[in-house]
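Read the single chain below, which is given as structure tokens and is the form predicted alone.
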Amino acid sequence: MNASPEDLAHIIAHVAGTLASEHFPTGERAALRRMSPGQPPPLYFYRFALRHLPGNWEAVEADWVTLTAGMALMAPNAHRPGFSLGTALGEAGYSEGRMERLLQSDGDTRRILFLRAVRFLAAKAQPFDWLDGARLLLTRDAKKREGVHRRIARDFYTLVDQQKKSA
């Protein structure tokens, strides 16, 4: 993904807003929610992708399928700009073991574990900044990816440590 951080933030906000819109067809949203890594996406995804995803989405199609499915799962309250994925998972009580497996995974395993984390957050009605999710899946450069992991882990443990102190 070659989009600048501002471009990616704009794209994520647009996708989340589109999926959350009351005018978005519920049947299409349901089909997008059911998408799963490793499975062929429905025709609706291609129409959605051509209208709303960046021009190079096909280069990382599996990641965009996962991001779209996750945002559709959490719609209409998926995106909370400025509220990090790590903080959301920490606040919702996500386990350290699951966090470790998510950050150490790669490929379809990462996509599957990420969608499981999204389902966990959806069940807790805990939106987050989807820019973190996009960076987690779309970042290919090893150094930048490690920075994404560090930021998610830092936000997660900051909240978990605060909860332990106040308990």
Given for the second form:
Amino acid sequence: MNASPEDLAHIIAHVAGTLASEHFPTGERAALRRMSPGQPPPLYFYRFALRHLPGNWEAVEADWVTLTAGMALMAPNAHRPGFSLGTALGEAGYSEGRMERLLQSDGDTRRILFLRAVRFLAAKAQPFDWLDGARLLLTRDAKKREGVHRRIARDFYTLVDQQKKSA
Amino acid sequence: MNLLTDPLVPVTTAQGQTFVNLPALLAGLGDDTVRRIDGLQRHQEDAFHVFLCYLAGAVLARDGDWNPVRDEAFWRDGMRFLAGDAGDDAWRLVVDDLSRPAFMQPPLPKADHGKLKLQAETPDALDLLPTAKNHDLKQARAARAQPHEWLYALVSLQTMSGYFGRGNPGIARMNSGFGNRPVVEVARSREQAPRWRDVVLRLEAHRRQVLAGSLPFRDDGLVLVWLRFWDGKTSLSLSELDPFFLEICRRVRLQGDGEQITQAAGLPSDANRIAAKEQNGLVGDAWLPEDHSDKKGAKALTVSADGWTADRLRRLLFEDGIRHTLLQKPAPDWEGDVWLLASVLVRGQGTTDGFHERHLLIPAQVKRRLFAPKPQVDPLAALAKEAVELAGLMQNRVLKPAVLVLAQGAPEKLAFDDDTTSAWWQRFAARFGNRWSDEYFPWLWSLPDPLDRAEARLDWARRLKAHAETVLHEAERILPQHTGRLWHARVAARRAFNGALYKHFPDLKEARHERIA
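Condition change, the form predicted alone to the form predicted together with the partner chain:
All chains and molecules follow, beginning with the one already shown.
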């Protein structure tokens, strides 16, 4: 993913907006929702990718499949800019064990665990800033990746520890 | 094997390696033809340096002219004069007649002649290192040793040993038998010859100071302590000795087969050779710093197993609870950079706790600030002390709780007495200590004159913070952690770190706000 942070934020907002649009064909959205990491995506996805995803999406196709499926799953209430993934999961009562496994996973396991987290948030109607999700899947540089993990973990545990204290 | 006439000491000169006798060695150090004395192990170097300086000092004191550049014949005559009636036997490595002295080996009463027992078959077994089962150094490895190896081991044993069990008393230039003997000197050069010349020249003033002081030394006292009979029960008093007395502390005799030295035999001694127990090691040694930090009274500095820590060196440099000897200051006419050279072999319980040395370069401009009159030095000294205290604060109040949180997996209540995590903490404390210590003196030397204390303090705090963060990051990577709490522990550790950091270093918080604004 070569997009700058501003570009990526713009793309995420655009994709989330497109999927949330009432004009977006319901059947296509349903097909995108059903996509699963490790499975070949439907033709709809390629059409969607060519129109809405950044030029180099094919290099990280599996991650864009996961992100698109996730945003479609939560549509129309997916994207809430500025509200971090860690905070959203903390507020929704996501378990510490699942958070640890998500941050320590890799490859398809990470994509599957991420989609499970998204389903969990969808069930709780808890939108979040999808830029965090994109960074979690697309960041390859080890140091930057650690920074992404650290931010998500910090937001999540700050909330969880506060809840424990006040309980 | 006469040290006065036989070429037994290997040296490197401009022409290459050769062997010289002891007077020629002193002449070569004087006129700079000797570049290096060879074959010395690192822990023997300073013992031999001290021996050569005191020997030259004692000879020159009797001559009255302190010029250290003399020829071989001068030194030989001077050494023979010190030996008196003992003649050249005092300088022979092996003298079969046990009623006569040999080099650093006292004559023994007739009744003891038959009691000598084999002590060492190799020089390294004779040397003062009580090594633990081949761990520090391979034991008894120098089979078929050459005479100079026995010479070095003998000097090392007799001038640096502490108490080593019953029958093995230690030297007088050490705080009790359980201390150690640091060798601390400010030098213009680390090369053996110029260093030796500088010391010998400064020893004149040191000698005057000692003789004028309260210690009962004699200007014409005994120098070669091994000249006197020793039955192992009697001690020599300081009032019999020259201030530059060349000490022995053990009853040993080298034995040979006419061609080479084959072994060392020894006898136990119940008493210290020098009666100076009440002096706590303060017997006018030129290299041994006086420690005045204890309310009970002054004593010779003893270095603990942590060696020359930045704080110990700071105390030395700024005379914080320490009193310098003349050798621990540059001579008034010295220009340019100088070195603080400090070494010590730390003794443990039947082991060594390591040979520690530190060579600290003091640039010329810093030298002027450091060795200036006290009021001028005080601001830098105060900041130097504060910087060490801040490092302690960062280590124990900021880094430690964060590492323990990490090691204990973000517990609800930290256990400061948990053995396993405390052991881990010690590793990271040492890493942090090494990191800031390496930077401490270069940073101190870089400070502008006059000092802006607040600015310097903030700068140091920032550096400490960076080191502490690096160590915490290392701990995150290295520490064994419960996978189910990995990220929780990391987040909690960072939170603990930042909370404590801004509590104990409020300046850093303000500085951060300034940057953001």
